[in-house]
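Only one chain is given next, in structure tokens, and it is the form predicted alone.
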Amino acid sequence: MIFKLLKAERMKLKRAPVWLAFFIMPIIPALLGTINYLGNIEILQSEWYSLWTQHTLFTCYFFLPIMLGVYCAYIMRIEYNNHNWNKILTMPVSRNLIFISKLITVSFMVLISEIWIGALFVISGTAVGMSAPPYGSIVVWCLFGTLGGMVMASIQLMLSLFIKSFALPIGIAFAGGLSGLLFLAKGFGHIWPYSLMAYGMNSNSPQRMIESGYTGFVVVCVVFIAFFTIISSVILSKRDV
């Protein structure tokens, strides 16, 4: 049944305008980050690692949270149109699977976004004359950034369950991204859900964080995803949407 739900979600998004955000928005932080790197190249001596910090400074705290907010708000907004919730909730399928199918769909979109961000990073570094990119590190950053993004997606989907407005959840996602910057600066980025995407992407200190390992990070992400999935499933089962 989960595969049928996923197929239905894919069909709903086939011609969705959110794909414009996917293509266009990551280009902006890539340009800003590269310009910022070139403007401070005398103090940014670690080439690829320094460039990554500049790219993710704009991506993780501003543009990716907004993109996630758009993804989640749109995928829920579809169900509010034409009373689709009434049709979905009368289907012979458990309501937790309905939420999980939406979370998997958004998570796949986040993964595609991370791949595009990684590609733009390589293009930018190559364009400014850097040597061979650290492909292994880039893959790790993008994969764990996706896992952290899944946490944010689970929160945003939960919020969009009872916030019918399209703009308000996006505003909350933007505010969450800014709060993630604050919590990372205070040393609590590994436990604050809106910081985990930036933490997974090694936005502040890529070399050191890779050396320290990701076991704790994965555990925290899984716990948060499970927690918000359970809450959302309860919301769907206990109240009319």
The other form holds:
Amino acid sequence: MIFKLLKAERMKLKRAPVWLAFFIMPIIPALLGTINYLGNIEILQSEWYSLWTQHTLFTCYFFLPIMLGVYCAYIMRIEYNNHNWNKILTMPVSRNLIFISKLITVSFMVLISEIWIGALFVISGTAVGMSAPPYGSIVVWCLFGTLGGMVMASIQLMLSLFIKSFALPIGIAFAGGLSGLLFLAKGFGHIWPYSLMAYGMNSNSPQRMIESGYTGFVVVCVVFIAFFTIISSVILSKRDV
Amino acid sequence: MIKLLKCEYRKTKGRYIFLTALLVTAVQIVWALYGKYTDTVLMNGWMTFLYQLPLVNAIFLPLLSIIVSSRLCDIEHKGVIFKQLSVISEKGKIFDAKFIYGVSIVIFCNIISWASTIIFGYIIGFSSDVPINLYLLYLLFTIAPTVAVYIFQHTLSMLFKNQAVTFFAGIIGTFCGLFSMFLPNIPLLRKLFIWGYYGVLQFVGMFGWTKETRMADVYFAVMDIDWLFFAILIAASVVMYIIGRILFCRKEV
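Switch from the form predicted alone to the form predicted in complex with its partner chain and print that structure.
Full complex below, order starting with the chain above.
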């Protein structure tokens, strides 16, 4: 059933060039971050690690949360338009699967973005003459970034489900991204849902491995995703659309 | 025109657009003013603000513009009201009225954050009077890029039914603008994007920072103001507005 739902989601997004934004956005930090890195090469001496910070710092805190907010709002808006909720909820499918299929669709986009960010990172690092990219670390950063991004996606989908407005959940995503920065600075990055992506991607201190261990990180992410999915599914089944 | 503006007001009643704008401004003020105020900072407080605030503006004000313009135009797209409106009024005038209404909200928010900066400076105890001429100039240099960005967002919001397009375009632009402010060695970059003009029109510079002494010998000074690029920004805004208006008038709504 879930595959059919995913296929339906894919059909709904066909000819909607929202993926284009996720393709263009990482190019900007890759290009300008690399130029900035070359300009400050005497201060930034950790090579690949310094470059990673340049590439991902703003992306994690400001721009990826907003982009995810827009994407989630867009996916939910399709259902709000033309009373599509009425149609979709009369289908013989469980309501939590509807939410989960949407979450998987967004998560897939997060994963693709992370892979693209990683690829651009390797390309630009090699282009400026660095050798031996830390492939292991890059894979870990991108995978855990995706997991953290999934947490953010689940909150944003939940918000867009409850708030009919298009812009308001995006505003919340922006505030969330800022709060993520704040919580990370205060040392609560590993438990605050909006910090988890930046925390997973190790964007501000790439050399330091996550202190609480990756198992803890995965558990926190899974708990958050399950929590937001359950809340959304329960309310989706109780509430009249 | 007055009737159209009244119409805008009535349509947005209960949509909390103004409240949303004020909330974004409140977050901006908190973000801008939160920090450690040591004696050195208090000594140079007014100039420090003039140096630091354009960066905060470059993040928040384009987003404020996106949210306000998108929410204003979304009402029409959702209810397919443009068709009805264009029967009773000229399309160009609808474009103007929506712009005036939206940009007034954004400018009002700019003034609020500007005034709160000054009030905060007095409350926290900056060691001199506010250099009001510089602050008025700063207000002008904050409003000018914001209006340019608003024109861009307003045009996109009016032209595209899918508001995700306006959001994505605005966010990518903001990203370019923000990054360009961190690359002072390539001054042309920030001049290419309207979002980078918060940096182009920044007229207070920080000098004396070195790796060894860090903030110890830092001082702030007024730099040359790039009036030419201010004029270019204004001209670009006018051209963008005219093009946007023409495109909207030609569009089948």
